[in-house]
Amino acid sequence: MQIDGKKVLITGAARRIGALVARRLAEKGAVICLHCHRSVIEGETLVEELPGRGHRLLAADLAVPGKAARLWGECGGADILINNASVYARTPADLPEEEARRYFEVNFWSPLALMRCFASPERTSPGVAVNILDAEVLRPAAQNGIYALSRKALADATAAFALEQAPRNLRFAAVAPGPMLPPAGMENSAMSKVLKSVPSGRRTEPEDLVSAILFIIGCDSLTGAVIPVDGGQHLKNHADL
């Protein structure tokens, strides 16, 4: 798919990786709908800085059921969907139900709702949806419990939608990055210990992740894949660490 002139919805796009994806797609001529939760000021600044015209900022709390479908309606649909928003922490599998539901709402149910809207029966044009996951989806969910399970569920949904929607020229794929940026709220955490689990010994560069996303968008034969962008981290089980 050519990016120039296409409309893109990116969740969690006001800062960090989402903002970088928005910049690169806007540079290639896309019209961006940026979603944010609380980072409204940063989002407004980004909209003003993006090249081109027609970019918009939409705020929504994706932890609230029904907000994702409303977000899609406010955006007015899109040719390209980038599900980037997520919540992360090391979470045991027996996390209290209320908190576990929050993780699944943001990391699985809301992206799933947007994928459903993206692939609505009324749609007649081709499109591509890219889910930004985590290298955790390619390994046993031993250390990150509920978080990892919520991302694995979205990985499975990616494959299911890809198979079902392929005859309609709608593509679904995902990228699974390794250690890249410390999670929000953990900016001062050291990555040296985490990088011991990466065969290459290096972190995932944000630009590498963006390159993988651009490849998915531009390769019309690619659907259903989860592409690891993790320096080989997915090749090692938690038991090896």
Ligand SMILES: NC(=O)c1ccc[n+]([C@@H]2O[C@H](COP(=O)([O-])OP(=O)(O)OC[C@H]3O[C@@H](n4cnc5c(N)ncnc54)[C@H](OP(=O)(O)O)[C@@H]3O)[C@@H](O)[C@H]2O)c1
Given for the second form:
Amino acid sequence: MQIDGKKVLITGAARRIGALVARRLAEKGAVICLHCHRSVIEGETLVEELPGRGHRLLAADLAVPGKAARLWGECGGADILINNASVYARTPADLPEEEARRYFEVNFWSPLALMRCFASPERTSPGVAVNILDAEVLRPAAQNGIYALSRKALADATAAFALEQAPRNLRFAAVAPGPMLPPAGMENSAMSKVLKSVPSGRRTEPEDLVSAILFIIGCDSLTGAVIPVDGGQHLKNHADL
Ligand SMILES: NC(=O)c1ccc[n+]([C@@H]2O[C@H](COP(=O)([O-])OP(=O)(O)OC[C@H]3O[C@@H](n4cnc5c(N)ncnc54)[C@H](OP(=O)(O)O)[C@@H]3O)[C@@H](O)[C@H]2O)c1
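Same protein, different form: I have the form predicted alone, so give me the form predicted together with the ligand.
After this comes the whole thing, all chains and molecules, with the earlier chain placed first.
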């Protein structure tokens, strides 16, 4: 799919990785529906700065059931959907249920709801949805408990939707990055410990993630793939570390 002139909904994109992806897509002529939750000021600034016209900021708490479908309605649909918003923390598998449900709401149910809206029966135009996941989804054992489980569920949903929707010219794929930035709120922390799990020993360059996303969008035969962009991190079993 050509990007120029296409409408893109990207979630959690007021700052950090999502903001970079939004910028690169706008530079290629996309019209951006930029979603944010709390980062409204950053989002407003970014929308002003993006090249081109017609960009909009939409705020929604995707931890609340029903908000994702409403967000899709406010956006008015899109040619390209990028599910980027997520909540991350090292979470044990026995996290208290209410907290575990919040992870699943933001990391699985809300992106799934957007994928369902994207593939609604009324739709007639082609489209591509890209889920930004985590190298964790390709590793044999999940170390980060509930977080990893919520991302793995979305990885499986990516393949299921790809198979079901391929005849309608709707594509679904995902990128699975390794460590790019320290977690939000811990920006100054060193990444040396986490980089021990990466065979290349280097962080994933955010621009490399953008390249993979642009490749997915541009490659009309590609669907159902989860592409690791992680310096080989997915090849290492947690048990070996
Ligand atoms: N950073 C890394 O090294 C790394 C590694 C592997 C995978 N990833 C994945 O790559 C993507 C981007 O990474 P990132 O580090 O830039 O992500 P991030 O900063 O942790 O989160 C992205 C955005 O998600 C939004 N969000 C969080 N809770 C929300 C909620 N309840 N409702 C709606 N939006 C919510 C936040 O929006 P507001 O700021 O507007 O509240 C936040 O800016 C994520 O999917 C992440 O899991 C990142």
